[in-house]
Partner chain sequence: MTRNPQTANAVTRAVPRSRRALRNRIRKAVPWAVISAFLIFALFPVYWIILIAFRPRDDIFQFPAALMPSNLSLDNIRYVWFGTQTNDPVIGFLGTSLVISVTASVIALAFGVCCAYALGRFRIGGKFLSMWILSQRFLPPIALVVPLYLMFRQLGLLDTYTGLIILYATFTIPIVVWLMLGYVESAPPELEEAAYVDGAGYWTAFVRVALPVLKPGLSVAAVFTFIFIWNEYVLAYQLAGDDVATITVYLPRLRSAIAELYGEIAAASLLSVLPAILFAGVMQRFLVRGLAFGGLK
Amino acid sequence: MATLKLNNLRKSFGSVDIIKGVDLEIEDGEFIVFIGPSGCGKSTLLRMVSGLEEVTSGDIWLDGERVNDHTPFERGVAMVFQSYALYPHMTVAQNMGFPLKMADASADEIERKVRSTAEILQLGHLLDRRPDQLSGGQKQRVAMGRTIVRDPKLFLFDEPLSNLDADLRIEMRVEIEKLHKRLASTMIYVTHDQVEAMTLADRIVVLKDGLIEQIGAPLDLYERPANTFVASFLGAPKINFLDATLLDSDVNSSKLALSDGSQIALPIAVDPSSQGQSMKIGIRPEDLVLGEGDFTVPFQMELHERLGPTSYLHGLCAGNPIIAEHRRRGNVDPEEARSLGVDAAQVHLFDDAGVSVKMTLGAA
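With no structure shown yet, could you now provide this chain on its own, in the form predicted on its own?
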């Protein structure tokens, strides 16, 4: 297990800056997830931690030791890649034991660690098989086993489930979570899948354009996003944004006008000097209901998407596309869905720069 500290870490390829100054501290035993869109730098950052990518500037500290110039082996880290990268001519046992063989471990030690790891990953009955005799999920477990046998200080996962189908992704996600609880090791996991991030992480690091947008526990980021980017990146379906103009504000509430002229009051304090400025109101689909709420917003339904006990109502609100979650079975008559009730305590407000305005009532 290990602690990790990144100090003003930067990476450039020629004149192109990929990582633009990242500061991060990871505690012993934490499960950290790097998430962000393609090209945000999350995999590059992971490779810098592993030693596979050279640091342009800044420092990497592992257990209090600066490791910028250490090889991956010297750092004591192990990485699970998106590709299984198994040797096709070797059995499962040979694939898992290969790192130990390269480290000149004894045959007895290799056998003991391979069998112990195979028991953890439920691979004991597959040790004599070769990769072409395994399913995708089994291959990924072998790739994970190859890292576990080394007893690394730090586990690194680079989108390990991307090649699996939907059912296997769920199965392997659960297996990785169980593995972390069993080993209590420090793990960093890269993904673009917000479901994986929300379910696995102790803390999520949201990246955009080589910079950290926000760090926090999954529910903290979901319920208190720092800006519109974080708010829209976490949650499926995505959060709804309504264009609005600030009319008035005091220490307890704000009055805003939607683009169709309708007015709403929110339990959010905004600097009165912002009066007349454009803002965005963020409302998640589950906080919109057919019927009464703290206030209502106009709604023009265009599509009812049925997914069993839960369905989604797609439409427009004051010219903005919007999705509402509907938890009752049966059809919804568009003529009866002319407005949606809103839970005001769950509403988010963002200023004209996209930065969150904090709640003054009903929120920390």
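Residue numbers count along the first chain shown, from 1. From a predicted model like this one, the values you see are computed outputs, not experimental measurements. Think of the rigid core as the biggest set of C-alphas that the two forms share within 1.5 Å after superposition. First, how it differs from the form predicted together with the partner chain.
- The Cα shift for residue 182 between these two forms, taken after rigid core superposition, is smaller than 2 angstroms.
- In a rigid-core overlay of the protein, residue 252 has its C-alpha displaced by at least 2 Å between these two forms.
- Taking the rigid core as fixed, one finds a CA shift for residue 270 of 2 Å or more between these two forms.
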Second form
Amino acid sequence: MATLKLNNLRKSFGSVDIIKGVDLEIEDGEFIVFIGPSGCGKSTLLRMVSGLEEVTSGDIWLDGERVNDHTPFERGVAMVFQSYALYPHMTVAQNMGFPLKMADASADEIERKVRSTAEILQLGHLLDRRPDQLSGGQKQRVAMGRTIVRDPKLFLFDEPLSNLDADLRIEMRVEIEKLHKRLASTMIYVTHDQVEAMTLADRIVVLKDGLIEQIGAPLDLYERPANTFVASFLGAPKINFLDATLLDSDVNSSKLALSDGSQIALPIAVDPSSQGQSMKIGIRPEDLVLGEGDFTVPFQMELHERLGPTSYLHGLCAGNPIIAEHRRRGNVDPEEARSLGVDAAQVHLFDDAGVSVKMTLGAA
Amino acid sequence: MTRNPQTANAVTRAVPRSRRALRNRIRKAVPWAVISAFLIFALFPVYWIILIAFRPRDDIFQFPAALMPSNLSLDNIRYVWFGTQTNDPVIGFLGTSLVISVTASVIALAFGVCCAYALGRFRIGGKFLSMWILSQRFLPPIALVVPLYLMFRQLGLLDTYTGLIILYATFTIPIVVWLMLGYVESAPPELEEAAYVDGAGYWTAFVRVALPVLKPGLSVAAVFTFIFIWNEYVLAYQLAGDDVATITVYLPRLRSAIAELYGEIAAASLLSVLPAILFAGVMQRFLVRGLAFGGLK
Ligand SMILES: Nc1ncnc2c1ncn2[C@@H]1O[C@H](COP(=O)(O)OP(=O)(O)OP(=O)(O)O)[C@@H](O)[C@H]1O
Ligand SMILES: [Mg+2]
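Return one more block: the form predicted together with the partner chain, after the form predicted on its own shown previously.
Complete assembly follows, chain above in first position.
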């Protein structure tokens, strides 16, 4: 049970700034996911919260108490490392009991808690094994078990599933989700994997170069990305961007010129002051359909990639490489696929700097 | 040299099967031949010592020397083991060496692993402290004999266990530090970090988590230091005396006695290498794993 507040948190290694001022408030029981490209500082931020990494400046408030100078144990956090960091010379039971032993729990209590935790995680039959006799998924469970036994205020996970194969990842993801429901504890989870982020998170924090790009519920981020970075980070295949120039905008529609000179009219109203500016139109592959829509964009098909239930049409739209999702089976004739229909409600507009442009759906 | 795989294939196919088999066999035999030659070269002196140790005195100076012994005797071993009028029994010197080697090794290991851990994990002393520690071993020991002798005399440490133990511990700590530094740096720091998160302090994390992981490295270091101390002669010769004499000091004394007691020297040498071999044997299990696992770069 914990609330966490990060206040203008910064971290530098020598002269290199890694975390450049992070503000974040996490409510009790929330499942927060940090996501971002490699090297953006996710692990560093998590380690600062845990107390393993010193803070250069800024404050960490845990349950209303400033914990900058507290050790990890005093903060009452538990952490699952990417490498699991199981103690190789101890058995599963000893690994899981270690935090209790450090807290001077009695042998009885350790035994009891380790047993019951092991039951939850289906590790009961493995208690006497050593880590090198476990499979990847089992090690992962033991690492989870070690965090659960001591009932921490705050759970921290640093890419806990990245060493597992695809099937096991899905399985463990579901288990983590169940665990969160069951324990109702505050959890911070670092991942590269947007599926993990989308499925697990109450709120996702998108990081880039040591700064937060956007915070929000998974679908909010997906549907209302604050900038091109967030828009392209979530979603696979990536969102398509079309370079365009705003020619004209009134209350009902906007006229934009694509880079090949063709013009399209969007039933969307944009602040007219940005007239003449170059913009990016963002459209997700699943919002492009063969045929008609609120408006259409030109298309030149190059490749039809079939995945089974869906397929992807790769091609060019006014010189921009784009991908459209196609849910019907059967062949697509490139000659017939000369244009793609777009659902206006799903269109994103970004300005020159990549920041989302405020817009309203036209009345017409 | 890059070879076109197709031509290479064609060549092998062109060679008749029997010739290829022969070539294969030669390819396998060559390493064996080299290793055998080296082993004979390296082990012959050992064999010769064994031979001398178990020969009656008169046979030792036989000319031409026989490669195989004609008659064996345990006399030499007996003289050395029980002592003679001119020589004390070897067991006392072995005991002295054992006490000094074990005690000094334990001290060096305890200090050394702590230093290595501090250097490797907490970056204490930056880049240069570890180099400075190693540099303590660049000086040939003999260069230190005179100042050490004077210091030891002043402190009353000449010819004492304490003196030799301090001496050897000091001499081997740099070796332990340097060796263990590699192991510390190659062991994942997350293990101790996990321990901190689990509520361990620095010391507990070190003792309960880091040390067990460093065990293979420690056994390598233990073998090195023990054998180094066991075999050390130059300093022992100067700083030991009549009361406390190590086995390496004892051996040459046999030679400078009235006669050159080659048989006894050989017998004593044999007895003197036994503990080192035994110790290395016991440690071997860890040693092989340790050398493979650790950071002997
Ligand atoms: N102890 C350190 N000293 C110097 N630089 C460091 C240190 N730890 C991390 N960094 C740097 O900080 C940056 C962020 O590292 P961090 O491990 O937080 O990235 P990450 O977002 O977790 O990446 P990944 O997804 O690859 O795990 C990297 O550029 C890294 O090189
Ligand atoms: Mg990381």
